[in-house]
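Take a look at this one chain, the form predicted on its own, written out in structure tokens.
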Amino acid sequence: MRQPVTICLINQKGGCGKSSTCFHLAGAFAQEGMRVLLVDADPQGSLSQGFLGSALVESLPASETIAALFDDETYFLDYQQLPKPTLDELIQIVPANQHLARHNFPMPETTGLKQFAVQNLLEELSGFDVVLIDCPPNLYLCSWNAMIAADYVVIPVPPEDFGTQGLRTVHQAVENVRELNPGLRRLGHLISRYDRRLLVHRSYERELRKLYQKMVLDTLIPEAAAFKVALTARMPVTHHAPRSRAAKMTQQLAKEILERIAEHVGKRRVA
């Protein structure tokens, strides 16, 4: 059986475009044929609330949401009941909310076998082409879990100060979680809520190719209106103007994205 690839989107800032990164590139992958995962590990729901809407995540209850992996009380899960439909067919969730915030705990490498409730969970599932985490602005539990469940990182991170700052614990969180998940790598930021007209922005860029290099991603994501205006249909921008500047950015990052993987896979094979 072919092992779906796995991403984690992963930042300690708020608002730097993790849950709207992983809601558009889903519909690019889905456009591409691809039978995609997503998992929301984030207490907020952001990601679950733009594909199945506010009311009907808010009123899940856990043992139908991803805080079933993490509660004692769970004997018997059934891990296939966890993904719910969206409006692409080829695109399923995992859906979080407010139940999964008392399991987030800061130490997580205390916590014993939760750390690995969502390597468990993925083991479980089957016939998806890629998987897509998104994660909390922290790196408590819930991140931890992710990433030892990950292939890859992405970091999302907008080009500012506030966006920038941590990125260094975020890179030791990563090393750290390699003791439990060797084969995970860096695929490399994402400059995300890019507006080239701003000089600042393009200062910050190229401070963060200067000192990131190939780490930083080639594809620049936009702060468009494109985005919002698709997640209030409830669809990725692909779907909703797959003729916006938008839609086309995202797309660029989708194949970037898998041409980085093929990248790093071939080297694997060679060594």
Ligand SMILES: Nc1ncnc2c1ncn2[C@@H]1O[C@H](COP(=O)(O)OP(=O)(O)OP(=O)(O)O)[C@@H](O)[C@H]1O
The other form holds:
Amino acid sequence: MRQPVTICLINQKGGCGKSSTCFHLAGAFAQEGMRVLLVDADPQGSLSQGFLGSALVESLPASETIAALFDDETYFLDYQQLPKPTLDELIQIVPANQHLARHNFPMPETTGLKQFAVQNLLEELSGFDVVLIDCPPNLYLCSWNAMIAADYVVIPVPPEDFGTQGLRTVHQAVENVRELNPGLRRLGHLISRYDRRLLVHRSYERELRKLYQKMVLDTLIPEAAAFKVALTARMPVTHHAPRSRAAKMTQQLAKEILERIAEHVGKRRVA
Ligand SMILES: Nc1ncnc2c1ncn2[C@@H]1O[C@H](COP(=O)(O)OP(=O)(O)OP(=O)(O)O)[C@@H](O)[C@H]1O
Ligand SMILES: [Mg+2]
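Moving from the form predicted on its own, what structure would you give for the form predicted in complex with the named molecule?
So here's everything in the complex, that chain up top.
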């Protein structure tokens, strides 16, 4: 059985486009005929609400969400029941809601087997080509779990924060997780919510590329109303407005991600 490629989107900075990128990227991968599993690892449940609507997501009992993986009282968990269908038959989602909040411990290294909850889930599920894990704006147990389960990390960065201190903390977390998941690789920083008319965004881009070089994805995600409008319609922009620039950039991002992964896998084979 072929393993899916698993990518998590992390940054402790809020509002930088983690959920939005997962949401629309799922559409781009599905358009390529790939079977996508989304794992919402954020107690805010934004990604789940995007696909399933907030009323439904908020009403889900813990047993039907990712929280079930962490609940001590869940003895006989049927992992196959957790992914929920979306409007696109190629995209399924393991949802999250407020029930996950109590499990998001700030000191993940001390939580024993709970560190591997998402990894266990992915080992039980089959039939997917790509898994995208959306993380909350912190590096607690939920993000930690995502990194342990993932092959690659993408770090969305809004082009306005010149302090790299926050990014260093993210990189340190990736390094720490490598002790438990040595295969984890950084695919790169993703400049998100980019407005090319703004000088501040253009200079941030230049600085980030100078600092991190190949560790910055070539593709940028622009700030665009089309992303928000598509979200309101509960459809990735690739489906809702396939001819928009937002859709084209999302497709380009999906392509670049697959190319970078292929390049990395190729290098590993040669080595
Ligand atoms: N490229 C974009 N263009 C326009 N709006 C965007 C874009 N990316 C994100 N947004 C909007 O900005 C808000 C925050 O984005 P999003 O929820 O993806 O960030 P996040 O990093 O997941 O936040 P959190 O850390 O709280 O989980 C959302 O309302 C989203 O629709
Ligand atoms: Mg989010």
